[in-house]
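The chain that follows stands alone, in the form predicted alone, written as structure tokens.
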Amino acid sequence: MNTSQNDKIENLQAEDKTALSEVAVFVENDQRSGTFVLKNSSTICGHSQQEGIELLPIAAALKKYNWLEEKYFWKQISKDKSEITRACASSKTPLGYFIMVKKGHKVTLPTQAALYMAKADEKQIIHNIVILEEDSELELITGCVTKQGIDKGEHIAVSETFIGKNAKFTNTMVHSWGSEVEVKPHSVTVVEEGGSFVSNYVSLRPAGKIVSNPVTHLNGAGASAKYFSIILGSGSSEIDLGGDVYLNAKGTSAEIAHRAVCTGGKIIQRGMLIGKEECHAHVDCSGMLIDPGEEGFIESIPGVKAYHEDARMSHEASIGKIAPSEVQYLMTHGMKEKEAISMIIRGFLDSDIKGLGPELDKRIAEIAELAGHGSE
């Protein structure tokens, strides 16, 4: 267990932490077994509050921990691949989070990390690491936003995980950003023996632009990946959302679903499970046109690519509009026709993600009006 001592997240300004509770962060730390915070390029806080995890700003692991440049930092991802890479590579100080969870220790409490832009045309560049050791378990919550009326600004980031054999990583991604922010992150996920990760996104603000392919690799026969994503689409938004999954092992199992809805500009979204061993795979893009303009659009592309006579793997891809039957069926049970296109639109997100808080639920209820009003 460790405290930083930097500020602590109750100084935060009440603006502050009322943008960072839109993306799941809470200033109780009795929700959470331990927050981070980084606004604009400071750290606020990073600390734990559970035994058995270990929560730092990266700069602070690295000079505590020798072993830790050698063994993961940069070790998934070449400094580089691309711009993106190459931008994290030049920081002379890192900076984002390192969490480790120690061997055969279950992470009762979600854990917190909040990355904040509070200021107009910001550059965030960000490199984490997460270290499941053998047997453990956490639940990570990311929240990154920006402040209300902060529209421009440019959030990079690197991110490397490693989940050890048998143990157990759910990582809920809620993004919330200005209308003209560009988002641009590089994420690689490497799973051991029995190991599993649950990748979960929620897109409650959308960017500007937002270009994301998160890559996992299952190298332990048993392991397991699902990504599973809500976005909603509005103005002149720009969103490429992917997902590549690599299933090395025997036994391994995959499942990527994309949830969109589309009210005005452009969503693209990717999906590819790559099978090179006996494994189950499926993969799942779905949207929703609700009046989306001349140029609004959503393009799937699911894909899958077998190099094992044992590997079964599937795909769909569907894009629809809301059925008027559905519409006038609710309506002749009392509802109007707003809430019914609203419920209709919640019943397709199908969103059950947990341990969010009652805000959030709000905030995802809320994608699913603000759809249907797009509607009229």
Given for the second form:
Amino acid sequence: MNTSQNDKIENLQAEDKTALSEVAVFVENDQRSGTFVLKNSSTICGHSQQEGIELLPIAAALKKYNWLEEKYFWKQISKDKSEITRACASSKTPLGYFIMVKKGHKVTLPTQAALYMAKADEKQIIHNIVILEEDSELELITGCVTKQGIDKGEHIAVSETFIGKNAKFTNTMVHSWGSEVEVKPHSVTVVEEGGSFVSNYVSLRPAGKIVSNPVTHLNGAGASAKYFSIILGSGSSEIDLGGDVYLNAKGTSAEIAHRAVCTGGKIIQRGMLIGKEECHAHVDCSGMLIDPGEEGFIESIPGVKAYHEDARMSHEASIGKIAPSEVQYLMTHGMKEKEAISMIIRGFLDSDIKGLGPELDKRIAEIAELAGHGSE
Amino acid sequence: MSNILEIKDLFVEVDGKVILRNINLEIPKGEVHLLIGPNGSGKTSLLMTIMGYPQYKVTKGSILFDGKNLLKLNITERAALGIGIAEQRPPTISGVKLKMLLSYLLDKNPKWKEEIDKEIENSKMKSFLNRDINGGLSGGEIKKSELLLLLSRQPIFTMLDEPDSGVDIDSLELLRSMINKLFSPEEEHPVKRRSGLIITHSEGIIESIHADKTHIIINGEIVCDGNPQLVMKQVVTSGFESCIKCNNLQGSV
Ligand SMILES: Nc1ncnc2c1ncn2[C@@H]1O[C@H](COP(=O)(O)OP(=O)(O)O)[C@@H](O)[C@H]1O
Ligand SMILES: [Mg+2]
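Compare with the form predicted alone: the form predicted in complex with its partner chain:
Let's see the whole complex now, leading with the same chain.
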């Protein structure tokens, strides 16, 4: 595809760029290996600029590669699974991205994709495919954002990800939504022998409603999955964030760590580990309540299910509040009360989640800041 | 105003229980005083009250800091006036690393950065930086870490709650040199030493840190004050028993 004709990125307004940068997508950044931007229902750009990685709008990719439909498209999720998949399957020209990293290529710079809603009452229906061939590596930043002032809309996404033998895929999703937007992603990832999948999810401005339960199948020996999520619930948002990991092969491992800060609204954190072979896995759901109001709550539901006697799996859940003695201690070192609260939230969100990049560190600081100020 | 701290007729309650009675205490600018007394006599409570912990309710009396009424101020505002404390049992805050707090303080006081880097080197604290504040540290390590935080801010009045308790001999010297830095002269006034109030049980402190006066607190009341060397000698030989007797004999103090 001749991408240059489709590139209308220079037509993005300053306010669009600001919105995208909020979710870590920087259109003028040359420190990215590829960029995809979907604004409402039009693809603004979709191209890669590093050896070994191909990035195309999904419709173009389906035209270009016959095998895509045969082998990958709708292969992990059935079109009939739910209302969402049916809605997605019925769209004539699918929207979304196709990313493929060729065998042995370790893409050094992150690729970025923005799914951006700039109009009120927009319904975005998306289908993404990511394929990492054997021994390849990729970091993908996916930013989903509504323009400031746009409160209503619907975002439906089907994502199918294939991680080949010994390949490594890190997907960092940053969400920032209008207060009444409904978000319903369906994601399935398959990991082959020795492959690894890291999924980081950060929600800065919560949608009105998010229901997400990404599923990962660790099909090859030694494959691993890590899910980290950090969400801020506020106002009347309803967030139901889960994650199922099937440990289907010998020596597979998984870790799910959910962190939620609730200043209002409902938060349900789930995580289910299904061990079908010798494996080890842990799921941890932690929450912190800060003046959640009458109706606000966090419910944590970590679960484990073992089919094999050598499946070693564990779970924990804890919910707490900020201890006044900790805030006071930080105040003796000169911090204002709000600064102290922010630092404690930051610590809570960071704790035990190692190796987040500088980009995510920044988002965590923002959430801490937002949540700290929510406690007025 | 020649007193940095002036406490008058102070009464303090915790959970409805009176724990400090009729406290009168003056610390002139540039002086470092010691506070000693048996366990449970109210030493820590007095420091926490001066710092502004709201659990310690002042029911009567006044506290002036450099002439300003402290009782109207919250902890942050007191810290901003230049009051600092190294607590006896500081909390651990899960996920909050020493590094985070240190860089917060040094961002505000960049001029101390070099000195602090040196101090971290000297005191072998590099490995603590990425740990939770006070988390999994020994008694002596907690003291070091608290002193390091104070040095990053250089308060003009520092309160230390048993800075040398539970510290092994090897670390004592280091801790004492850090304490002396806290009471070194103010930058703008090279002849004016910074002031403080130190709770201690040991003789050791007065050998390495110049203290101007020692106050004895028993059962929530300050019953005596005097020359640090003389008081310590008396207490070491006859314990606080002699103080109690002495006070009874003298009737009212
Ligand atoms: N936060 C608190 N809650 C309840 N009682 C307290 C609290 N702080 C101090 N006390 C009580 O006040 C008294 C003095 O305690 P403290 O000031 O810690 O003594 P010291 O430091 O001299 O050993 C003790 O009886 C102690 O139990
Ligand atoms: Mg004490």
